[in-house]
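We begin with a single chain expressed as structure tokens, specifically the form predicted on its own.
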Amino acid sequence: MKKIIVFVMLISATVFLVQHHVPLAQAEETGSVHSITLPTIPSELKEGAGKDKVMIFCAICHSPDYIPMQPRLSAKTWDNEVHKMIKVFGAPINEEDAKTISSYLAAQYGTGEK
């Protein structure tokens, strides 16, 4: 019985939302479309060769603030992480930049192990 009530409520809510939906064109005409500008929060990554590439490429998908949150990783593990971002998540990074990024991460946030 509860499932039927929940189902009916969902259908009713959907019908209500569809009936009271204001098309985007109409919203633009009435001036009810608003935009916001989010603040830019600078990342506090360590200085080093390759930081610029990290800021350019890594920030496409996630905040660079995630980098210092990671445990210290070996150079090989950082390299694997960078290549995972490329192969699995589609990060648009060429091999030369990937090496620069991996080197930076290993130097600044690594264990010192290869």
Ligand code: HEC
Given for the second form:
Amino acid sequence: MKKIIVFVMLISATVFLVQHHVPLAQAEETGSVHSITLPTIPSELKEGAGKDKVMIFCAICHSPDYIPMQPRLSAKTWDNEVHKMIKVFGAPINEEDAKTISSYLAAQYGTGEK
Ligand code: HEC
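Based on the form predicted on its own presented above, generate the structure block for the form predicted together with the named molecule.
The next block holds the full complex; its first chain is the one shown before.
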């Protein structure tokens, strides 16, 4: 009988906690709000043939900043990168536009290597 009473008490305690939605992170709700200002890094891709295509297709899923953030890459590596976006991540870019984009990337952000 004792066991049953303890069990019932446990159940009601649980039900109470769930129903009253006891907040675990109350401190976060009542704490003061802090704000920080992050430095803004001007991001503008270099001018060059094909930049328009890059701005259209390479900024669909992420910032085009991903491009200048890379170290300089060879033409082949940029081309592989563009095709990785298409094959692995499903970027909707046709082969003709992919070529234009790869050429732009190699010309503006390349090492000069093929
Ligand atoms: C369909 C969505 C999509 C499109 C469109 C897209 N990317 Fe990406 N890209 C991703 C994902 C997902 C990642 C990896 C995850 C992350 O870091 O955000 C990524 C990462 C990158 C990286 C970082 C290095 C790496 O390989 O992870 C570069 C550089 C990059 N993308 C360049 C491009 C270029 C250039 C284009 C245009 C040809 C492009 N992306 C278009 C989805 C996309």
